[in-house]
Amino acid sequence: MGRSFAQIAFTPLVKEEQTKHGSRFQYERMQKLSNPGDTLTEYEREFILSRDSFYLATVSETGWPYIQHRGGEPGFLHVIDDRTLGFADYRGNRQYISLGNLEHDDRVALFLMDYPSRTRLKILGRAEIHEGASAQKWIEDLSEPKVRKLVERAIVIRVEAFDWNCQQHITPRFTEEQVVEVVAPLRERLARLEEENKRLEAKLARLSVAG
């Protein structure tokens, strides 16, 4: 765990919890020892471009807590640099709820998986909204080239800290295209003890007729 993390995540409250359940000596150790942990490296770099989705959370002036999922092709959420990340926001649904809350706080959590793998990246940073004319360099960077949607503006995090989770109770999926690769093997064989199966009964046909 980086530093900022540790100093962004655990508030009065959660030290105050650490301190009741025993861990806070082990935490804040490894928060003095640590290293700051803000800026990605090259292994957060690659898992955030292999995923084709993560969560985001934003807070509303009221106070709630808001999750949205967002999803693309591999690489739709940019890494623009070492504490940059950026994506397209398309036209949906239109409830501009994530939208409405980042205009009162720009902070977000977002939360990425990778099920296979068990793994799991936490990032938290501030959230700017760019849209209209001033935006189009940003909208065209973070655009997806398959993707014909309306680009309503493009979202750019400054990423403030991160951590990765442990695998634990994390139940491993594939997706369609990942089982798809997996079992292309199985299938071959089946296809081919399927023809041979059918030469054998073909054969034991003529030989009960001959016999």
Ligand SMILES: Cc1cc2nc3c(=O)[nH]c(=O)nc-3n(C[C@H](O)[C@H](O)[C@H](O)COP(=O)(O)O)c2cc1C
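The form predicted alone, contrasted with the form predicted in complex with the ligand above:
Below: the lone chain, stripped of partners and molecules.
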């Protein structure tokens, strides 16, 4: 865990709970020894660019948290530089809850999951909304032509901190494409065995007739 994430997440009440439950010393030591953790490395970049979805959390004017799913082709969440992310925001159900929340408070949390490897990355940042004519350059940079007609705006996020979570309690899950890739060799072997079985059955039939 980087110092930046701990500074944001470990509020006084959080520290009280850590002390009460016996983990404060561990995290305090970790915080002192860790790096800043506010600059994305190649490892984070590769992980982010391989995701086909993430969860976006915002905070409403009444203080309620709100979480929404964002999805697309792998790489739809762009790494603009080592402290900036961006994505094209597609047209949805027109509730605009996240959009309204960001007008009130630009702070966001992103939750990125890799279920097969049981890996998760949390990112804290501040979001900028780009709409209208001034957003066209952003939209062109952050979306492919085939989906551009679905894009309403571009959202650019300045990374403040990030943290990797441990693997425990994550159930591995696989996409349809991943399952197809894994079972492809088994399907090929099964097809070869079926062909061999047909050949042997035909040979046995000929031997029976001859006998």
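Numbering follows the first chain given and starts at 1. Take the two forms, find the largest set of C-alpha atoms that superpose within 1.5 Å, and that set is the rigid core. What you are looking at is a predicted structure, and each value in this text was computed from that prediction instead of being measured.
With a cut-off of 2 Å and the rigid core superposed, Ala202 has a Cα displacement that reaches or exceeds the cut-off between the two forms.
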